[in-house]
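Next up: a single chain in structure tokens, the form predicted on its own.
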Amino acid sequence: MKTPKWLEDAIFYEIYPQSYYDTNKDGIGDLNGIKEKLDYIKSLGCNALWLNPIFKSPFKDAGYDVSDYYQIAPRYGTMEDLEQLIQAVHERGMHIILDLVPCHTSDEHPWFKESSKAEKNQYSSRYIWTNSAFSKPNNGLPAVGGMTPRNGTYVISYFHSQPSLNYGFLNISEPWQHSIDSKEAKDTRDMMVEVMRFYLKKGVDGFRVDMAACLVKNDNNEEGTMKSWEYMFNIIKSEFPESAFVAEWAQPTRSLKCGFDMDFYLDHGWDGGNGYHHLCRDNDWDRETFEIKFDNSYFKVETNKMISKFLNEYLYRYNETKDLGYISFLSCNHDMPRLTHFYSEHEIRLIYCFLFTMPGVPFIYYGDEIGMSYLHLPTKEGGYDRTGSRSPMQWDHSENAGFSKGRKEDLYLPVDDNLNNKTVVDQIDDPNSLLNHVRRLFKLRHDNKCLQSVNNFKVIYASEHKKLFIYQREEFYFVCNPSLYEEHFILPEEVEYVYGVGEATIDCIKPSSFAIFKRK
């Protein structure tokens, strides 16, 4: 399966719909609000959107608990609003992907209500049930019992309100488990294919897939889950060959091999590591006081972490998958603290220079282009300490930062009280703003084919003893020095300076600087 051609020059903008732009004054962002801001998004250089879940939901986990895949959550609008948004996106030469949640549904979904009945019916095996209300899985899977008429406990994906859909077990250990080749598991896969087909027919360009690695249970090395995706992609990509899929997996050697086009390079330092952790997420902080305990990341200027930590984990995955698809670096997402919690704006500019000049399809989270803060907020809709990265977009200095003309007390989340210059109106015409730094980096990608998604990454210099890092993408050289010391270097050919942060010449780079050179 080939990756869609449009991904070659794609730059994605992630939108948390609740918090982007409210057009009906109810304090919650909506689809029409996204449509109104498309020209702004395109002006950044972003030509693709990823929307967090917009399906009907009780919102016990911000929409990642779907109660009907075929209805739009009323807070966002209607199916007609989505269709009009898709049309407006395409009229601008842009693309749009939705967030697919295939591992579980809400416990308010009609399928689960039927599955919970004592009497056997067509949905009894749509979820994973043990054979007794007093029996929980013996393999460590979380399960809930005593809440339904059915004599059994049901496996959950995360919160108790998220019952796991039944994609089968790779290794059967108990009589109530189904194999991945069973009719029950196949029915679940076919059901999810139908959901994808429904929206792709409406013009959606693909999906970001939540918890993509977690379909099959008792799944050694995620082999069963990979087979499940291969089955689904064989069907859906034969019908929609230009549809694009990005996995929340953070293991491209698995996700890209089973048919995904992109894999998010997330902070999975706890899972053997994939490199991203070392760049700008090797830190810890107190979830109650929000105080930072330590930061040992490569891009923290004061640290002694070398780029080799990243390369030791990244290069293997890159080389194994560079002919299969793309590794996607991202500034942040709805599940992580914004970078502003740990870094100065200058450091963030260095990080963006790196993230947005690497191969693969990049993603930027709404508000990161203006340096929005990570806020200390009470939990909202299952967000807990993730809530602080989901505050309303800061458009201007009018009421509610231009997010909503509704009452302040009705806002989905409070707006940052300390806006400073972190609004679009402050930065859009300021050539030295963070927003325009992002614009220049994205323009550089669009203007140079070799800086788009193509996998043409080559290490020129990396050391166990210096933070200096030099890499090449065809005629471009990138010199990164997030340290306290000036560094000298020699490039293989004659070059000229193109863009950067800090100070550099063709053979010397100052502390805390990043320079982009191009072959003459």
Ligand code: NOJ
Second form
Amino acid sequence: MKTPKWLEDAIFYEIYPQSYYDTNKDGIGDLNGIKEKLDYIKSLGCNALWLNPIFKSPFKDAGYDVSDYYQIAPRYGTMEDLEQLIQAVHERGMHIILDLVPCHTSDEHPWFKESSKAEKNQYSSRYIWTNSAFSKPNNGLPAVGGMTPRNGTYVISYFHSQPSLNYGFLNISEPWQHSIDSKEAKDTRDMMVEVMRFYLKKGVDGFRVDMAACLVKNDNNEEGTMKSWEYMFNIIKSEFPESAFVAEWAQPTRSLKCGFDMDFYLDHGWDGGNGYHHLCRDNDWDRETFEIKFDNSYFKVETNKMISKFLNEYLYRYNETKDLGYISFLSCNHDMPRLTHFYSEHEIRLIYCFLFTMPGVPFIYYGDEIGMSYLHLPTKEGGYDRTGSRSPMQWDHSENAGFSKGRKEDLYLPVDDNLNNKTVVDQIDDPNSLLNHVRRLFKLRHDNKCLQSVNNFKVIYASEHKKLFIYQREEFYFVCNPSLYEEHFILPEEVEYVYGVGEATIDCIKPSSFAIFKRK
Ligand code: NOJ
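Switch from the form predicted on its own, shown above, to the form predicted in complex with the ligand and output its structure.
Following is the full complex, with the preceding chain placed first.
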């Protein structure tokens, strides 16, 4: 495997910088705040950080609308602050990756402003334009017209404010389209490589890549996008062989084949829902009342969803890619409701036992270690339903939950007003807290090479009739029983109990329990 060595024992902590820790009292988290909390993050067992975009932006999509790749958004600090953060991270033996948004920029990016002009210039083909303000692409690509002096509509990636950069079309169907081999597409790729190089030279350890599957258009099997990544990785990985890239793609058979090191196992709906979906995301809720409409996930104790739903989907992808890189399980991210919205703390402990003992490089979202809630909040910066998972980190019971010494009315988002014991200060010294559960699971990974990222997963027992599920990673056995029934089992070797949730002996597991055993 050509993945960087440091990923073998990496555990990532995702930080939504707006909401982590504010040191300059403006109500918004900042880079210095992250630096101050590094020891806390390390004490959890996380040795790598992923920061959501920190670049200059009008923040119509929380920073996923970059208006200058080479400047830090002033609200987070300066380039020097980033450099100091990188240094502080490395001094602690940790790693840091930034969020690369290669598919689109903000419509306020100077390249787009130039590209929107009627007169031809060097940026005219950096974005994707049709040849008339009255014609949209004939293949259903979303495009916006009537907003610019240029006579054309521009293709967008997400919101209207996010025009797509031009990586070309795999199959050309209209005269204004460029091929992926065109100079125009190559220029875009080279420009993005330059952005990567700029931060890697500063010591950043890699990137999480936004919408990694979407570069090339008319690209049904994503072949063109894969080729584009191969081109970029050939350059950047030869210059920075230890840099790590994680894709927001959720198709490891594609992403890991074209050079990514990791791919997120996101909640994607293909083939009636992917494996992660069946595990803990097969649910829905009323956006007004917040009432749960249904939950049919494997980890919901009352359901009859069997683990086979997950395995049928995961195993194929795992087997196809296990020599190429890692499938990353995650507790949540800034786009999904936190698990606390659907599950009791007990159920979440079980889910964490599973997610954090699987192969691949795991990611935990800030605040998930203390069970922060998914809040009912008005939208902020294009968050909509996602806003509820982006509230300020809950450090303690001081003003603004210790997130900021600024004025309450200036906070980026309000702090949860039901803190209960969901703060770091409440949990850090309590051996029975969720935080310490997370710590123990992470410690187990760090202490045992065979429980780190290495792809050594083996199914021992799975059935269409029982929820009982047993898997093995070398000398460790994992017995998972998120059901209402007691189950009996026989493990193939003599073992001793190591850790778990609920109750189990070496041949019996109680309802709603998870047990980890080690060969004697
Ligand atoms: C995925 C990001 O995670 C999400 O937050 C963003 O809105 C879209 N990509 C568009 O960049």
